[in-house]
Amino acid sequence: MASGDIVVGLDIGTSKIATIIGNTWQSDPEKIEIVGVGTAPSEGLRKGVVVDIEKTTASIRESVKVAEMMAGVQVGSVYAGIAGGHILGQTSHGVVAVSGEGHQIIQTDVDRAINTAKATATPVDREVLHVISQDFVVDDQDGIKHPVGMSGIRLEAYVHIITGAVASVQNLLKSINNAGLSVEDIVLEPIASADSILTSDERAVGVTLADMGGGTTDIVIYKDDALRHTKVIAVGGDHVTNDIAQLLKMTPYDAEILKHRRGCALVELIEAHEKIQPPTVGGFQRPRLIPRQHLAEIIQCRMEETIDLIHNEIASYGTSTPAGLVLTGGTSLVSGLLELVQDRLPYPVRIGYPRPLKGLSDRVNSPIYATGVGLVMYGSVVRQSTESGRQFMKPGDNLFGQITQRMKEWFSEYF
């Protein structure tokens, strides 16, 4: 197996480590095969951010060796999915005279319109993460995806910059690269999952993602074929394993595995005689039976308010998305939830599963692997892009002095 034909989606999350190992057979994008897969519990994050890097990069080791002896295969690079709350986007314009021979616009109009879009003044304790393009004007002609061609004066830019923490994507590169990984880019894990889940359909009419994860719920807004609204909610899957810890008196382990065997999100779904028999707490305790409806109350609790804070931000972004909502991560698993949040809210939602591809399908068939398989389908794209090639970060490598050459390359284009 060619190393050039070898994709490795790395996805580091708050509750788990994934390591996704696809092939993409001569590097043919459409012909993906997933050959190997790993996991490992994550230790030393809190909230999608790394809080031990110590802990990190032997989680990632773990989750790695994994995947390696699946697929026999070295892994020496990674595409690795961002997360957490210090992750901010924000929408940017940019305006520039049409340069062209006879005002038709050219690919290096497109190119300055962009840059100066980028060109906004972002704080030097951010890193720019993705500056995704969302429709051009011309003139006044708006709604334009592809401009060259076209004959105009005026040509603006509207673009969605992501940016991260510099302190935040520092842990996490450092992490990785004390694992012996070089990383080739850094995705937002939302973009990756919504790579793997949702269809062109969707994307054009406009429609939600929330990939729910332990630490934190991240949301995307996608409408006319482009990433509009990105947003990230400090409450995921952990929340409401600890509120049944809490309540019940249990170990956060034992909560979790309570959470996920018996756990339901909508009390009307359980019948008011089961009960169940929580696990107690070094075994002082006499065991004892409660009512399976009392470990629902407490989910739908934790989950209403998830629900409802999603909502709100959906509300908030102002314009309608009629493919509705897509739930997706671990926490979307969770029995009872799918009824709970159609109940609650006025359009349509389901949970979203990776798309099918070769290999080793059946194994990562699951929104846990949502992010991971994604993050591999991004990076074979990549691969075939006019920036292939580009690695952001390797052992060794100063993060500050990237920032500062990557920065200076966007201005230079322009100034």
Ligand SMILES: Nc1ncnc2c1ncn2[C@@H]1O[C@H](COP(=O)(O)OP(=O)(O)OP(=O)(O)O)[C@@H](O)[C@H]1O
Contents of the next structure:
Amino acid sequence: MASGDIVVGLDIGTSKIATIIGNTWQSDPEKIEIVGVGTAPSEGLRKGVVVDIEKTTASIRESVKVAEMMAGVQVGSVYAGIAGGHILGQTSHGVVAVSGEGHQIIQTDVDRAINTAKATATPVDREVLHVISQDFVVDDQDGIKHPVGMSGIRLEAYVHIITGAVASVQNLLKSINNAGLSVEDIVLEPIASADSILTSDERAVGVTLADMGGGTTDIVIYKDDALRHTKVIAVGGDHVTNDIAQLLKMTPYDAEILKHRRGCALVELIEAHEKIQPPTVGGFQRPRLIPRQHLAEIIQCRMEETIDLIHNEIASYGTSTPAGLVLTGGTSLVSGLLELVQDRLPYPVRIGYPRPLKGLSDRVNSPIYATGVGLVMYGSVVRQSTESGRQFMKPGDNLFGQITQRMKEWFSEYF
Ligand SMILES: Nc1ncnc2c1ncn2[C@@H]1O[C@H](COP(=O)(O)OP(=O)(O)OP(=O)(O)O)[C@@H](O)[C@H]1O
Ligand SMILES: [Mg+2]
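Moving on from the form predicted alone, please list the structure of the form predicted in complex with this ligand.
To see the whole picture, the full complex is given below, headed by that same chain.
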């Protein structure tokens, strides 16, 4: 294997844990080669949150081992995804007077404006995960991306701050550290998915990405090249599986198989005469035949609810997003879903597959790997800008301090 710099994405999902090993070249972060992929069923999470550290650690170990064997490298550190209903995203702004000579804005003014925006109430029980700058206002001129060097009296920064519950973040860190791995960064899962799925044009004109996983549906909205809105909804494909199990009286295991093989999210796509034979619980009941439309009704009902929740988030953002909605994550693979969403929502919709990279890209060519591939892409960019020295996150650390440091490095990179 040609040796570049190894960057590892660890997607700790509710349904599966995926480890993706990328080989990147410092001179060109775009040239990422996928050299290892490992997945393992996820045992220790509910609705995106670690509820059993030991089981999560065991699943992480399993998935990392498979990826390591494929790549022929040993993984020491990872970029890890985080989600769950405890995640909150809010947009905040801060204003400072320009201090530089001749009122020319310098980097320190930008840092101060962002820090002022950040200072707006982060409760003690929450960790800051991301502080993402949106844009700046210099005096009355808004929509400015690069204020350094401009002249003005007053500088205003708009930032999107994403926080998570301290306990949930620490349990995630513990699970990873217990698997013998260091954490280079924790990344909100839909931000990673966006890196692998969305085009720069979509982010510029305005787009919503919904990562529909097993336990959660994670929503991010981009407009004018910046993240504007974040929401994690604790509804996913597991709910569909549970509905099928409950209503058709079968085990969740059998319901999952039936959903994949015969499921459909739009009743009208199924012929009225089509029948399915669901397995029974226990061996005593007689085999039964039921209309396949009945299965589709169950799935359609839950999917409509989820789509409406996504639509409500888009409506609550309140600004137009002409590039419409991109669906990704395993639940976007439910057959008939695209047709259902297109019927129900008034904007363009597509299913997002990870952008093709070099190497074993075909192994990750599924919406299921959107987050894992995105974590490698995200990590390769951060690695570029923090070559001065890597820092690793541990339970009990002040993540906020590290994030501030990371931001400074990004800003000096971009301005
Ligand atoms: N072909 C398919 N048809 C229908 N559903 C599918 C298909 N493939 C995967 N799924 C569903 O997708 C879900 C898993 O998706 P994914 O792997 O993106 O979730 P995750 O990342 O583990 O979970 P989360 O992000 O919610 O924590 C499961 O509910 C699974 O049943
Ligand atoms: Mg996921």
